[in-house]
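The chain below stands alone and is given in structure tokens; this is the form predicted alone.
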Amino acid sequence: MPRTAEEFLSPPSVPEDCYVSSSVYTDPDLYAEEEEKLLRRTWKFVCHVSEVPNIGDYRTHDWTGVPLVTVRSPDKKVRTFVNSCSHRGSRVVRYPAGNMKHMTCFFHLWEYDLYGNCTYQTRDEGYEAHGPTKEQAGLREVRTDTFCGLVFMNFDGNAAPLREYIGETATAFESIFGENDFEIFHLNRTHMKGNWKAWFLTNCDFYHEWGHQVNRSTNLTSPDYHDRPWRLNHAQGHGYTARKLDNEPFVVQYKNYKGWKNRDGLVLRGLQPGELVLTDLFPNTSVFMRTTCVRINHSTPYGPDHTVMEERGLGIKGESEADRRQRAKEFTQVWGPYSRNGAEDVAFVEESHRCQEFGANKYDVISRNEPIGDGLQRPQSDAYVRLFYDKWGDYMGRPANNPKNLMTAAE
């Protein structure tokens, strides 16, 4: 039956930690707090080694607005600075890649090494007076490490180390990363009106899958659909697909898309012909694995109604062309701007979005609960979207379904 006003403001009858307020994806306060006590104190997923293979090599970026540049120094390391020259603030590297001997700044050409050490100020003699010394004028250092060849960057010194954050969820990929030699072929950049967390849970939601036509035919006609289970680590808050519990693989049905075939070549070492595995790394960085081609997905948020999503492809280093371009077709008739799966999922963002901002929806309902056992659930289930806002409230300090402390209708 239709719901009346009192009835529409008031909370969904579920438990507690099945629904959200709507404000945690308009609020701004909000979303300042977020960047604050959460995507600082957390891993960021920066790029792949492969961007970055020869010394001098760099990509900026931004994270919680602070401009970065992640260069790979003379000894071979990866690191990323603070892309703020010491002296006025502006930014020093100014284009989002290539390569470098040294970092300048174009204002006052102040100089800097790929260390991050300043080496040369201009007229220095002007700062024996009051300094300050090249020496304590370095670029800002801020902590970065590799994992399976994928770099994050963390602005926590005191946050746990990458390979204790991921924790057991790198059984999902940690032998495919380790069997094959990656290299991004394909990277688009998607502008989304709605926020970062709907964005990131829509990746989560299997039972969005229902929303897409390429999923309808391939996926949800697996006889075998809904053997595999969500695996969550709680510890951390990420969530993963692997085998079923029989350790059989979950082969997605390819064939039965118009114009489409199965992919039995090209396939990955550690995959089986059409094996799907999907791994979700809180707070917003998702990599799956389907068959013949690997996706990195990662947004940046610019204020809770603004997400740029990032959507890397990889391909095996030193293929054939002929190798190259039937990975390339199969990872972008899935993936990428002109592709069914990606314009949806922009969609249902931004559909959901326009609702929430303007109070049409006032709650979200994250209710689903299809147990296997052993603490694993269906893919279909909202446990892994109910696991992502119970971390939330405990980086936040409050809780996802009232995070204003506001009261009630029915108060």
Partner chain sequence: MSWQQVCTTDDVDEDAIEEFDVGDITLLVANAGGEYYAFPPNCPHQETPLSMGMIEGETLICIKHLWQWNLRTGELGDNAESPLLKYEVKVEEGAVMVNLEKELKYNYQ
Contents of the next structure:
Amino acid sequence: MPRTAEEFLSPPSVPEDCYVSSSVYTDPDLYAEEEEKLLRRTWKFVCHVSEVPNIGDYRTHDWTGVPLVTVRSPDKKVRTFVNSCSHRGSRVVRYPAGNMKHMTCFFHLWEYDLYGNCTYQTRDEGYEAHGPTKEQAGLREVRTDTFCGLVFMNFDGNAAPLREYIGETATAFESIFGENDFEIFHLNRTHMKGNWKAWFLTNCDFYHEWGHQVNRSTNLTSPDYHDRPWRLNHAQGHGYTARKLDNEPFVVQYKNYKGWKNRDGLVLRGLQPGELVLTDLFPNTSVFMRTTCVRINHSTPYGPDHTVMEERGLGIKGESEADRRQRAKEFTQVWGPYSRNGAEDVAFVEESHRCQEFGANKYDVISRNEPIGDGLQRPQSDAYVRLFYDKWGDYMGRPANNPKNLMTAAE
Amino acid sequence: MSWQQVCTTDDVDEDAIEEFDVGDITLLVANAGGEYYAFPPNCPHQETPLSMGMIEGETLICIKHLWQWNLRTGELGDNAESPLLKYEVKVEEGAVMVNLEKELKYNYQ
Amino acid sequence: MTISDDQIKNLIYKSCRLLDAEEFDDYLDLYTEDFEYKVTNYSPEIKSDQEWMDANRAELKGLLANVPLHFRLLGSFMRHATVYDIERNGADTANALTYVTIYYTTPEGATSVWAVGRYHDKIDVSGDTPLIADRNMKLETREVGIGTHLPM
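Here we have the form predicted alone; I need the corresponding form predicted together with its partner chain.
Expanding to the full complex; the earlier chain stays at the top.
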């Protein structure tokens, strides 16, 4: 039965933790608050270590609007700096990646070493009277750490250490990353008109697999598809799905998609042929292991409705050209701008945003409940999405189902 | 029309589904492990073309909502909420014969 | 019979028209049996070439058969191609370089440039009609919005 206007504007008839106000995806004030309270206080994925293997290798990136440069310093430690000259604020390093001996601002040619020290001020006698001295003009260093070859940064100096932050969720990928010497072979970026949370939660919402022809034919047709439980990390807001309750792998039937074969070769160490393992790290990093390749998915928000999705593919360092080609082929069958799923996920987010933006959809329903025993939930349960918004509420100090009313009351 | 040759056994690979036209009737023939089955071209649920479906053993799977039927017994499998209509089939010297006395149709809403 | 440059150009232009029209069976007929099709680009982020699509006949045929079942970008593409160079490799093959601009038009009729790139084709000229033996669509454009299932 169609809903009346009153029903449409009212919260859905489900428990309060089972729906989300669409304003969390669209409201500029909430987004500004997210930047301050959440995004600058959690660990943000930067890159894989193979992107900065040598001293002087760097990657530029942004977070909460702040330009950053991550570089391997001469002591081989990977460091991150705010990529803005201490003088007039220009970006110091402008290219996405490369190798440098030092950082020289193009504007007035101030120079910094790879530890962030200011080492040269052009005609520095002009600063003798009032300063600043070189010692006072270093770049702002941002806390950076590495786990399993994944480089993360955090603006918050008081946040828990990275390893503690990832916690028990490391179970899903620590051994696999330990047994395989990975390096990057794929990177794509997509600007999307949609919210960063919607993108991340599409990765965590197995129910959306019904929308993918690949997943319908290769995943959902497997009789044991629903036998993998979500493993939730309530303390940090992470989650993963891996082995089934009997510790057998969940095996994807790639042969069910016309023209594809099952993934029996080039299997990553620690995985079984066809095995699929997915890990979601709060707030927006996902690590996917699809038998022969790894996908790291992360996004950079530039506002409530502008998100840049960044997707990486990892293969085995030093492998033969033929093996790399096969691995890359299998990666891009599913992921990337010309893949089967990648082109669909972005559209899912943009289509939802289109209805949320002007109020055509007031609430997101996240009520799926599929118990599998022992307090665990099956993959198509919304258990992880609910955990995500519970954690979001902790950081924001507002419930996701009614954030704007509280904001109005507080004002 | 009653019994009509729709195709030969060689026309439908194992675990494949092929579409044929006989007069005004369009139908699908599936080869499930060497057994041949014939049925109307679309799923009883939402008219999704079953030619894009899958054969797993004796099971026919529609690729949209994964409604499944046992082709031999006609039993409803996972997700299926209504039966699959089937034509009588016999194989005679490599010819796949189907009883097309009456075209089978679903009452789509 | 020697295959002329004009025949090679017509083959490449036909491949664009058939893809625009989504006449996939006829499109595949333009290729040799054992062709290799790739979409590639250079990534300054990882400082190397990368492949975004890599398919042989069986894989591309399977993909194109599945296109109607996929959730996909609505609208249409129009490819504008110019063959810049044809170079013969003996009697049986030729290399062709084609600059390609792909326009995308939404169902509402708004048109934008989707991507620019170059076809690096290896053409089999050993028979009566030329066929594409290998195609590498080397993209300049790496940002393509929601992406597409279709070869470029």
